[in-house]
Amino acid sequence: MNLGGIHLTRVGGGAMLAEPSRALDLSDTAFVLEAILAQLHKHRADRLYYDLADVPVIDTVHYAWLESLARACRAINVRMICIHMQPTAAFGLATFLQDPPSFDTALDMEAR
């Protein structure tokens, strides 16, 4: 399912994979946050996994999406982790982080 720029998949075991797309709007993401919370809910998810494998670059706006993401996951007890980051994207979080992220970071699903 297409949810404002993110694609939503079930992919079994608890788990849902979203893949963003550049359709996405971090300017405004209520919509697609409350979308991806009723998703996660309504298949009983406890792992959300975050494909970043299309974000060449984590900057303040895509960190505080990713942030609010996982805070909001984290309050209806699922765990998210990021997914295949590539290293341009590390390098950029790296540079700007002061605490440890709310989310998890993995190479892939099959890694956790």
Given for the second form:
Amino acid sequence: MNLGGIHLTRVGGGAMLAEPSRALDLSDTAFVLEAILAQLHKHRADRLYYDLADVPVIDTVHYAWLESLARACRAINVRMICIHMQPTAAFGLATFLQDPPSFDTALDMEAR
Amino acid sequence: MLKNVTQAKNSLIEQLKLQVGHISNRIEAQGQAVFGEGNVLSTDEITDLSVQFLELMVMLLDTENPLDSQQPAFRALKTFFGNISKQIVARGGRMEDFVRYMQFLQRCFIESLGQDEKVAPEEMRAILLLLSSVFNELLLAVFQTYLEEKERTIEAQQRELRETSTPITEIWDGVLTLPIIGTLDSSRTLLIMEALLNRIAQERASAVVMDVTGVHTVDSQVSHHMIQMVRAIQLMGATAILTGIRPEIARAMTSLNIDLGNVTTRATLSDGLKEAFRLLGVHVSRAA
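Now that you have shown the form predicted alone, what about the form predicted in complex with its partner chain?
Below, the chain from earlier opens the complete complex, with every other chain and molecule after it.
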């Protein structure tokens, strides 16, 4: 299902996969966030894999979105795991992060 | 002044036409003596060099103002000498020999003029000025090329040294090791991080063991870089294991208020490898 720029898929075993596209508007994510949480609720998911394969750079705005989604997921007892983070994105993010992020990270879905 | 230059270049062209064979033979013989014996240039290359030089020199003298260093003919001559000097340096020749050879080329022209009794002293002065101006510019161009080449070589050597001083090795499927030796400054950290993160993505590595036994001193900058590297590895989804932290470094980190709470640390590289294997579920034991 497509939720305002994020494609959400059930991948089995209580997990869902979120794949953001260019259509995701980071300046107004309230609707997308609620829609994702509703779907996670509906499918009784306990993990959300957020695919960052097509995101070469994560700036502060993008990071704030990931943080808010991860915290919202935690509020409904869902663990958010960012996968496929690009070296460029990890490199940039590591230079401005002060604390560990609210989400977990993994190479891919098989890794964790 | 321009009149003098015009007179001088016309006289030079005339001299070149009259004595081209003699001048060409002399510079070829000198080239052979300087570059041929050490196998810096082959016989054919030396012949080409003298022919091309004379052609380019005539082209330059044929222009309206041979002293204009921006005109195509002058630039062609500069490029020609620049390329030859690069070739000589690349083949192990001495720059000093090449500069002396260029001085010899200039002397050849001057000596050929001295043999012509028709050249008036004033005209001779103008020719000498023209020649020295042209050759000074050429020498500067050659020197600049030489310096640029040297700088490029030094940069390449430094790059190579940086790369070899931080060898990232895949010691097991999905386990990378990185021994860090020396000081971690910003530029080196950037280089290591770039190479390391790309290797994690490429090898799909799950664990990275960073050994800092070779790091002797640590200040807030170095420890900040180490934490940054660990964080970047974690963001990629791999586990970073820091090993070999010396007691004095551990003490320095404590006094700098560096928190390694989120970092997996082990005393030695072998302990770090054991931890990496444990994470991967790999069991290594002695053969019975």
